[in-house]
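Single chain ahead, by itself, as structure tokens, in the form predicted on its own.
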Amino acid sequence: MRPGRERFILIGVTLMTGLVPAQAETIQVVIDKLVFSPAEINAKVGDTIEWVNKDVLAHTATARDGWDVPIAANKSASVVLKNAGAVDYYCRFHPNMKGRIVVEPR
């Protein structure tokens, strides 16, 4: 077999059998005026959540019993979702800021 032909055959078999792997997505949540927007999102395991902080204050995206993502003023930060289930999160500095992510298996 010619070099590189194995890859072509594998891709062809994958496409014919419908086993094309699902692409992970990046979902943005904007922080503006002390609000996560959108406040509730749906995602899948493997997706990345990126918080874009448009405030002049630092924030966090802190999941109960989970991750704690610091987000500097006018910066962004992200986390990759590893487990299915509902995740409620909040800002440690401003506990009235709340969000929810419903994570489905891929």
Contents of the next structure:
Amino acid sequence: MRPGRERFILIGVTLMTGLVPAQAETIQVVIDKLVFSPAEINAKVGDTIEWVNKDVLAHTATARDGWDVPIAANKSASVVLKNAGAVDYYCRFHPNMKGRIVVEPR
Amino acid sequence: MLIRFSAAIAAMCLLSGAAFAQAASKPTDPQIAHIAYTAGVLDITAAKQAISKSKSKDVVAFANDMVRDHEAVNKQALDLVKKLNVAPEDNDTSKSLSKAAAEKQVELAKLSGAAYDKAYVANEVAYHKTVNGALESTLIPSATNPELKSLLQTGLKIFQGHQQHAEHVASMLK
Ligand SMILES: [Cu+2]
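Could the form predicted together with its partner chain be shown next, to go alongside the form predicted on its own?
The next block holds the full complex; its first chain is the one shown before.
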């Protein structure tokens, strides 16, 4: 490979890595003893929400109108937020578990 | 039919209510552990009957959720009693609960189709309500070991969740 081309690729990679992390974030929500915490979070379109399940029970993060994420016992699962707006979600297996994500446009 | 059915549930509530009333004389930790474990086992047995009898996708899914959750919690309970070196002790509350549940099983076994589904789910609502009441009013306040108390508090949240889940399934069956 010629040195010129190598430098070109390097610049491209630097640009990409420089831009991507500044844009989309991963936000963690911990599930412990049937509680989502934090229960309410703020995010932006394109961010990823990752639920970390510390319970021996399976749960779900189910939007009232939208995604339905199964979260196995002692495992993590995630969703990428595609639309702006407030999302109320709950667990289908234990509907007393509730959370809320306020998604702002980017 | 519906009247007989409601009467049966009322009888079940009364029975288990009476069962827990006896425990009002402050059960010990080994008795509490036994009652909590038994409550889980009885719900698993009821769920297994539902899995084999019901043709409803929602009812079978609910029953599978009950088996999975109660098995997981009971495994935790067993690990805890082992760690604490506590031998769960049979008692009148556990006996009355088991007796009421066995009678309910016989009654439910005679039903089929939509009638069975409704009866099973209605009983799940009533059963979880009864256990929640007992956990809140008697079992949690009486527990002396902090780890047992904490497990019961988590158990209460699980049972409350199951009650709401059962109520939701019941509303879908209407
Ligand atoms: Cu859950």
